[in-house]
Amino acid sequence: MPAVMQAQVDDIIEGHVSTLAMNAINLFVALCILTFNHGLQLPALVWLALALSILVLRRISVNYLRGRQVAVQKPQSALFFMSLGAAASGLCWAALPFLVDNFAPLGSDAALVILLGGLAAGSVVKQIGYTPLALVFSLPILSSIIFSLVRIGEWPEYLLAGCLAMLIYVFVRRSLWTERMFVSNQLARLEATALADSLTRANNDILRQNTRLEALANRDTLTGLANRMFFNGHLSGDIARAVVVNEQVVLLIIDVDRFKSINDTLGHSAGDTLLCDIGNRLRDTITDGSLIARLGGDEFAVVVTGERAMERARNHANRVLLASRDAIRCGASNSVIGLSIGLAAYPDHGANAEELLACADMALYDAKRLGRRQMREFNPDLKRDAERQRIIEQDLEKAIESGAVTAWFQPQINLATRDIAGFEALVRWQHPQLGFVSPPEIVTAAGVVHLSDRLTARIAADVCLLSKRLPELGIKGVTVALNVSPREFALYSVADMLERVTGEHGVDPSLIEIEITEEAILDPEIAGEQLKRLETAGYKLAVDDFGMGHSSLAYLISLKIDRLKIDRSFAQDVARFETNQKLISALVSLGESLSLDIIIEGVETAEDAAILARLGCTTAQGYLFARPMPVKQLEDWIAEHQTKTPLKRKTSHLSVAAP
């Protein structure tokens, strides 16, 4: 372990000098000892000089060590160095012995055996921390010290080779045994060192953790207002009192209007700088201590509370909308924003916090839904609605699934000659709670919880059934148009679910013909590569509910619309409103010098038919013929038909509206 050797280096370093200078002192020692039983001798003073040099080598690759980090970036490096450096100084005093004539271990050279002995000892005693560099030194040493009593061949040298042999077993076994006590007790340390340090620093976050928490407990961080959480609360508190001393309490939801294309088009910074600037507007308008919290997002309230609370809160919604009327700094230009804010009171609208903001969710969204810049209060038809439709969402699947979603038509006729023309197929749902489902709502639900497609699909394959069937009632060359929303085109590939489905009923994509909106047909980009798509298929195209938009005549050449459908609010009392007959026939005009033909709906009385007839149209639809029924009962009406319009027919268009 890292930390371990790290150790082991440090405890080596720290005794270095002592143990150097001690080592030398003891050289000398030995010299006198050597010089005064044999004399003064050259290998004596060359073993003296080896030896000190090996002690200077020592201290000298130590500050080495230390210089160079070594002993810190690389403890076992260092290590290794050092034992090499305790390998070289037990050698040398392991050759002593052999430097002697005649070495008398027992006799008058007892000194230097005790001297080597006691060198031994020393450096296991002093060296616990890392056993090799002390095994190193003393093994040496105490080797050669063996074997100078071997080579003497008597009993008494004998004895005491062998106390020195056990002596080496003590030596091992203290050495491992105390190496492994002072690594114990380092990791022991580095644990509870660790162990600190975590603490400190698991409190250091906590104190970190709980400063940031009580900053952002009340207020938000970028408006200053009170923020969801402590809306929250305040909401509850107030409502507890209010059913206490018998108020009323009245929130208000503040949303800004298309918010999201201000973050897109000028950039978050922008978006945060209009909060911020609505922030500081609700608190100049709203002066009497109600509550103004920010709730995320671009959404805001503001909680009443007291005497005629609800006169203030309608003040205070009045005079919010008034100053949102001032522009606001957006990036490098101004901008007037619009906010649209719902009104919910308890204990009027709702029991509880939950079902107060919910109820003044549903305002905030009719206000919307009704043109946005304005305030709406909350009633009991809002929440029946959200409950309807909330059950028509949940509901939806499963009927496309069982084919309770399924497909009425309504005939469109020739007015010349009253042939059958085509039909327009109408989505239907009779819900088994519900009752009626009106097709907005089921196409919003589709939109909402995904099944665009597959409510489009199962309209196409009740449109692809009907074009099969149609030759068999005498009908043929007549073509089917399917009804698709402006919004289906971002949301899947319209071309390739028709493909699919026309393919698996074996129906010709030339009797199919696809009615879209002008909206649509505005967005190339969208819905262009699709569309065009579709008309190389063979699919006919139609302009649904035609001169309710702003469409792009040279977009509408380059797709080859076969037809226009003329809005039915055009048909309304053309008989009595000469302005009506003008745009009529303005567009029956556009629709001949395109050679597209025009088709009108909504046509009631028999005096709008030949008003309509005379200006040109030649294809009509509308209650005056028939109502969307059910394909048996169309069966009938075709039947019926038949036999009152005379044989003579012409090819003809089957226009079909899906969802």
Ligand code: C2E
Given for the second form:
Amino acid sequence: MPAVMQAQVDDIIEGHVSTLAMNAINLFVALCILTFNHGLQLPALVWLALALSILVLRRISVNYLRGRQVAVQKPQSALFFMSLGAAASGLCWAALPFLVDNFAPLGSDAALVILLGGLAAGSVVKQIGYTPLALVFSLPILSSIIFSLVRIGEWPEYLLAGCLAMLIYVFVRRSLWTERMFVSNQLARLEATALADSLTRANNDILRQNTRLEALANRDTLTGLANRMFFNGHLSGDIARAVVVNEQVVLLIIDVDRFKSINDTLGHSAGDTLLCDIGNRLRDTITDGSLIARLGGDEFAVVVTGERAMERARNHANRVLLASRDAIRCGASNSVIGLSIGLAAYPDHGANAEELLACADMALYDAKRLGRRQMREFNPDLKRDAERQRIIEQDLEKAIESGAVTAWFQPQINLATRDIAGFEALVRWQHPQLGFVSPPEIVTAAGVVHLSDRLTARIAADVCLLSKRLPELGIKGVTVALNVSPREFALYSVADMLERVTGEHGVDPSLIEIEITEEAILDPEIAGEQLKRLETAGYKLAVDDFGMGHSSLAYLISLKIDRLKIDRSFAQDVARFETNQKLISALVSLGESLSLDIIIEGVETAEDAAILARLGCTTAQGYLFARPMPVKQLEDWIAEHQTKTPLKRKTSHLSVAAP
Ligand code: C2E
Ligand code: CA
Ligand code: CA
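Next up, the form predicted together with the ligand. The previous block was the form predicted on its own.
Let's see the whole complex now, leading with the same chain.
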């Protein structure tokens, strides 16, 4: 195995200088002893010169092998050459007993024999991991001693020669054992090194993966901002720190107005580009090291800590709103997007991250409610409102089931004859804890908790009951109106529900009027098909709050709308405002030319009613005639009205009864 051979080469080279040095010293010692015993002799000097030259050559060759990388690239050749050098030295030493004629191994030259034996033993004991090298050095020396002993031909010498022969046997075995040990040690070392290397590699891999995963886990991949997980940890950490240092932590939640419709109309990639752009603007605007994160969807957050945190957060919010006024590239076109921002602060508004987030969310919701594109700060009223909304949402289902949510009815009056022209159903709910819950609150909550269909079905059922009861009260052929909020058409099939409810009660659809605000009519995709079905089934259709929206006239005509209900803002104080009179007059002529009935709501004074009648309004609704009331009360009102009206009609058709 090359790696083991390399280790053998290294082992030899490591002790090479000291080996050669010991050899050289021993050469001089041997020469001294020899000269002392036999006098200075020329062969001994030649021997010394030759042996030293061999040592020098061995040293040079090792340097050469190392310099040429032979030791690394061809360790087998290196071992061969080094063994050759050792053999040359061994042979030199083996020549020592033959340098003089009368060498006496057990006599005067015993010291030299001991020296030679020591050298041979030393080479083996040094535990060189390569047997051939130890043996090629020691065997010639030991053989030469044996030979010099046997040459004497006496018993003691024979005995010693025998002992030395056994010693050779021991040396060979010892040497082979040493090599085996060395090789197995080296193999174990190599295995351990390989294992350590692979562990280091695996460890480095894990560290790299960890760093990557950590980055992925903390970053939002789309915008490169911090993600929700990192934000949560950061906010909690900031609050924990603020508790100790008694500081403020201010949280801004930023939301893109109507992002969903941008995404739906321009596509998701345009939506993504928009979010990236907003992320960049936030980065460019907020440069004081505050944490900027994308919490998901179109929601971003900024956490401001340190000195004057509140003042800095307000500045950030204002600058962000300002920066959002520049157009953003959205798909193929440039659009200006609106941002709404909610602000909440620790410890003033919330005691922990969760509370702070909830407060900032409430402030954001308030900003949206107040018309978007603005920043709102949290205040305790918002919490009360949110809590109220939560209770409404929580209790609505039971209230619909139990009949606590019910319809009240407001009469509609023919301005010329004072006859009852119809009724409008308006939802009512007296909550045991909250008191009166307004219709918009009920309708919004129903949308949130997916009860819109059940709410409208409940009111529709009340409408049917009244419609069936009216003939018994002496009123025939008048409509009862039901409000349907525009968004409901997208949530469920209003047409199916109404068909079912009126079918169950056996009510003629032509006696039911459906009031929809202009918004619904603006979205023909969603509401158009259902309105057509309702119209075909015979229901009357009315456009509620007319004059406030932007309905296309062509579309109104195509839908075969029966009635326009002029918004109550036009009726109020109409007697005093000439512009309102002109507007109403125009709307009346528009209705006439389109063959549409006109009804005006919110009539509160007799004076206004008189003007409206003069302007051509035929039907009206308002506190002047009656407030919305429960069915029982309505029955009494109808009875009373029936007795009063004929009298009034005779006197003047412009004077009206008090509500
Ligand atoms: P709306 O459809 O425009 O209903 C007329 C609103 O004007 C009613 O408010 C009524 O009480 C009020 N009103 C009637 N006469 C006068 C008056 O002379 N002066 C003034 N200032 N107000 C008058 P209400 O009942 O609070 O309903 C508010 C809105 O809630 C309704 O406006 C309607 O859009 C919605 N709504 C009411 N009931 C329902 C319902 O069952 N379903 C749906 N989807 N919406 C409903
Ligand atoms: Ca209405
Ligand atoms: Ca209205």
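We call the rigid core the largest set of C-alpha positions that still match within 1.5 Å between the two forms. Quick caveat: nothing in here was measured; it's all calculated off a predicted structure. Numbering follows the first chain given and starts at 1.
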Threshold 2 Å Cα movement between these two forms for V588, core superposed: no
Exceeds or equals 2 Å, Cα of S138 between these two forms, core fit: yes
C-alpha of R576 off by 2 Å or more between these two forms on rigid core: no
